[in-house]
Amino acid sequence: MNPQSSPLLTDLYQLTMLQAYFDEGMNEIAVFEFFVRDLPPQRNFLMTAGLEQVLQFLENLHFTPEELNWLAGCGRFNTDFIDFLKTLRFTGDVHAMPEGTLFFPHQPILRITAPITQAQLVESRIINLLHFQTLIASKAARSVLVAHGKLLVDFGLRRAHGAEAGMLAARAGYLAGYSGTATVLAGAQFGIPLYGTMAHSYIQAHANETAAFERFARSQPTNTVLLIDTYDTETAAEKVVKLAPRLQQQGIHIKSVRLDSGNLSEHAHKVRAILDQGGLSEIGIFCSGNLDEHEIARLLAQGAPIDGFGVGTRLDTSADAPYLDCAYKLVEYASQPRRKRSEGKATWPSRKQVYRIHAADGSLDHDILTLENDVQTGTPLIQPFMLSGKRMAAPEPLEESRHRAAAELARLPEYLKQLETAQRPYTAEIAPALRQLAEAVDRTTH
């Protein structure tokens, strides 16, 4: 089995909920779709990721002879229904929010309309793959818009909660404008640019910080990037600045200094200095440990010198905000609204698009939420993108994507580009026709 495409990577309701169907030969169309019921704190808006992955997921589903087999020895389920897996695909339509779209909460990003059992069987691996990328280039964006345009890395790979999530975090940082990945096997399957410097112990190993700077240079002379505090920090620039003319006469050029403790406003200050003292202004400085928006914000603002940040945990697991308060909600079925009336959890019914206005200038002003077939002035941001469990175009490169990120991110209005909650909330209205809808809906189901 390929955990990662299994249709067995799912709850077990949604197995026993389709067993249900079955025996009650329910298998009408129904219409799901995915948003978010409310910002995280200090969040002011999300950016939509992981589209590409579900496509994939839904293009390939299917039952495998071993998965059928497991379920079959399971008890749980009887032999008309494994004989009905057998032929289960995907054959329905994918209506979505492109990759790298800023949302807002209760707007849909993605829509599924298929029958039932297809519907319902996707349910949990579409949120676990749009809940984790759209949670993480959310909290990249931030990063991006704090940074100005300076090299940012994605460092994460080793305290993601997991290989997928390592893969994934790389892929949606990337998306979301970072510079790049450390993650080598994000470089080989999404094509992300890979940057990369020397551990500690590469430093350790060797009888002086003069001989292992020498020797990586020797090995990586177009990459030559130097971690400098080992021991002490000043002390190590200084020796890159007594190296470096002995490395250029052998046509390596130090590229920078890797900075990755300690205070770094004020040891990048101070290196800063003793690089330029001795000629060496062409050499960058790139910081890292445990850095995140806030951090890098920080730093800038007291006018460190840095030229890049390499960004590890804090990214990778969204520390400061983990998860997304989502859901995946049937709101339609067999051509009849559907809409859950829980405490707190209320739901809009019927297929819905979500049209965007923009100011003069091209900034976001405010969006309307509303029903599928009222038609509205704006963009309308969810289009199809499979019909009849069909692509209807290629892939989406991922750095088409990454552009529409860049562009999107453009467009916020200042106030939500600041880190700390807004003031004032971005305005997203919900449209008469969708609230008479609801009130109908309200009246006629028990």
Given for the second form:
Protein chains: 2
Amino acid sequence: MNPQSSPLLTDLYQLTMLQAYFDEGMNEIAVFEFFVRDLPPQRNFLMTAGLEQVLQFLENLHFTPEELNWLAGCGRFNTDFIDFLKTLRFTGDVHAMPEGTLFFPHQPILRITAPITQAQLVESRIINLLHFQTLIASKAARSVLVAHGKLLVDFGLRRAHGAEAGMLAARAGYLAGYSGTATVLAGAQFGIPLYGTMAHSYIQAHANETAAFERFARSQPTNTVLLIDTYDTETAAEKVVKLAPRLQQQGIHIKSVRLDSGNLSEHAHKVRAILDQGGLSEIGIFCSGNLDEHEIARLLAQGAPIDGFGVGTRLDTSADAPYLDCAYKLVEYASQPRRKRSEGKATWPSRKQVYRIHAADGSLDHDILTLENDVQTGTPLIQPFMLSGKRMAAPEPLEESRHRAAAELARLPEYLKQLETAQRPYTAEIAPALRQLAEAVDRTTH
Amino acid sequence: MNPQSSPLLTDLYQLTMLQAYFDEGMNEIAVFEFFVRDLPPQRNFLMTAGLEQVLQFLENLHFTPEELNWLAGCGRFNTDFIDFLKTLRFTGDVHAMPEGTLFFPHQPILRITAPITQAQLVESRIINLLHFQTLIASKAARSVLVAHGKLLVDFGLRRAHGAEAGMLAARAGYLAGYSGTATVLAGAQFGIPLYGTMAHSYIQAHANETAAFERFARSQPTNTVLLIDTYDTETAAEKVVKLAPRLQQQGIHIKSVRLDSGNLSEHAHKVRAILDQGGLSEIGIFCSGNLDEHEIARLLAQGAPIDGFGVGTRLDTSADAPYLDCAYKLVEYASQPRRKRSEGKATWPSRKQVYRIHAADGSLDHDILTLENDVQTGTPLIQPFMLSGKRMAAPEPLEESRHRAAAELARLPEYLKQLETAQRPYTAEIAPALRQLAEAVDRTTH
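Could the form predicted in complex with another copy of the chain be given as well, to go with the form predicted alone?
Time for the whole complex; same chain goes first.
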């Protein structure tokens, strides 16, 4: 049972509800929409990511014999129902905002239209996939906005929450505009450019620092990034200056040095001066260590001579906001609009569309959330991706999603680009037609 | 390439360092230790978890032909090195604190002793596995301490960071004392008890709430938990009172009702009164919705008549502290002790042991961190689990780790049990022998 594809990676209640629907003979078309209720603190916008993994999951949805055996043996489900699950596949439709699109609270970024058993079963994993990548892309976009084109590399695998988190954080970060990742398997699987240097242990394993630098440079002559903070940063920079001419005679050019601890701005200034005085102005300075968008903005505002940043833990865990208040909610069943009225968690009924209105300069002006059949002016953001269980096109290349994300970020108005919470939120209106339907639904459900 | 087992789920620098070690003919025995530098805010202790997954990863470590092909084609590594990787297996030793052990900053919870290429390659995934489960077990233990035996269920899959995070959070939560999880695959794979109710969509898909309750009860007669907050909580409780006698005639007893929104304490009091007045005092009240240890403690302190809690997002993401400041550091190479002196990130050299000294009542009194060969009184916490790549015993059953965790929590002194940061930290001493070695190492490395 592979957690990434198993339909048993779901909440138990999905299966008990399915058994109940099966017993009742209820399997009309249900429509569910995924949306985020509120922006977390310090976010002025969100960016969609993870749709490709959702589509892969849906097109491969099936129970293996091993999974069916386990279900049959667990004592909660009857034989007829297990037989029904044997042939269950996803035969529904998927509408969504394409990956890399900016969006705001209460705007659906994914819609599933399918017999209710299918649409319900996949809830847990769809949320699991869309929530995480959207969380990380939204976080990564913030450092992209403040780095102004400097190299940004995902270093977060080790403290990402498990294997898939490491992989998908690398993907979401790249999509949002990072230059690449250190995670090798993300390079192999998603084609993301790989970056890497050396660890402190490499320096420590050698009798002295200069020997470690020299041997690494000989082994990686085209990718020589030297880590210089193991013992004393400036002393190590002096060693680099002494070593460089010897390496140059062998045709090896040191690409950059890496700082990973202490006051990065101070060290970068000192190291830059040492390298420049040593005639090594072509060697770049790459920094890592507890970085996030705030720290990058601070370092660059101080004029720290830093050429690139490795961002790890705080990106891959979205440390300042490690989750989004998102939901996947039933909005229609058997052609009847539905909504939930729970306190603080009310939802908008029926199939919806989001229209985006751009200003004359191309920047985002405002959005309108309305019913799918209530056509408005502006650009409709939700498009069909799968009909009757079949994709409408080949998977979108990651580079294309990344270009979309870059174009979207370029269209962000200035007041939403700042790291702090904007003084006014983006205008995301609810159309009158949608409000009227919500009131009508409330009068009929009980 | 399966992310959970692939050796390519690593940082690029591990492989470039391996190439350099290979070129240099360096492959002496290295000793690495994993530890946490500092307690995050609001943690007075940490609990080990994830060792079993580390052991599985190490005993299966190998490159598949597909992975070797990718490495050969990526242009960074030479043919001799790829040949070397073909036969690479983990042949080293693993010493560790068993799962469910309480521990404190700078105490190693895992030690790897192996040829440096092996010990280095596995760094990223070992941290990835140990960090996450330790993070979650340490968080879960806090709600276990305040719930005083009430039912605690992991509901966090949907907002866990990916598939593996959902699975391993369920495992770490159960290890720390949760009663079970809603994640079906965690039940199938780890044998964790499963719990589940129904979603709002199930209520919404039916023409009225009572019909939904009745049909679900008939389909799940032995597991009838009714979700009563979709429209109006107290009205729904009244419907349950009216429905119960009809179901009883069919031999169906409603087990509990679930509240998922609004003021849970107020609703629980009102619903308890409605159920009791209706002669349904045997029906329990189960709550969910943005819960964590603080909210559980608050609800129980208010005397809210709640019998169980579903804890989701804030558990599975460890939302208040989504990462630990942990490291896997070289402490010895070729029989020479090593340490790193980077500012704020200095490490203790050589193979170490942690001795725990208990008070007369069995509670934790203090710990001593020292060199492995500097024997102290007290209980040594680090034990061998794998020698020369072979496990020393069959995998420990999860129930056994869970019993250890419960015994450990029972030994926590009162001042460490509180949710807020303790007024004084636990005493975790550094032995003189270790300090002396650190100074000696500093005199010889440069």
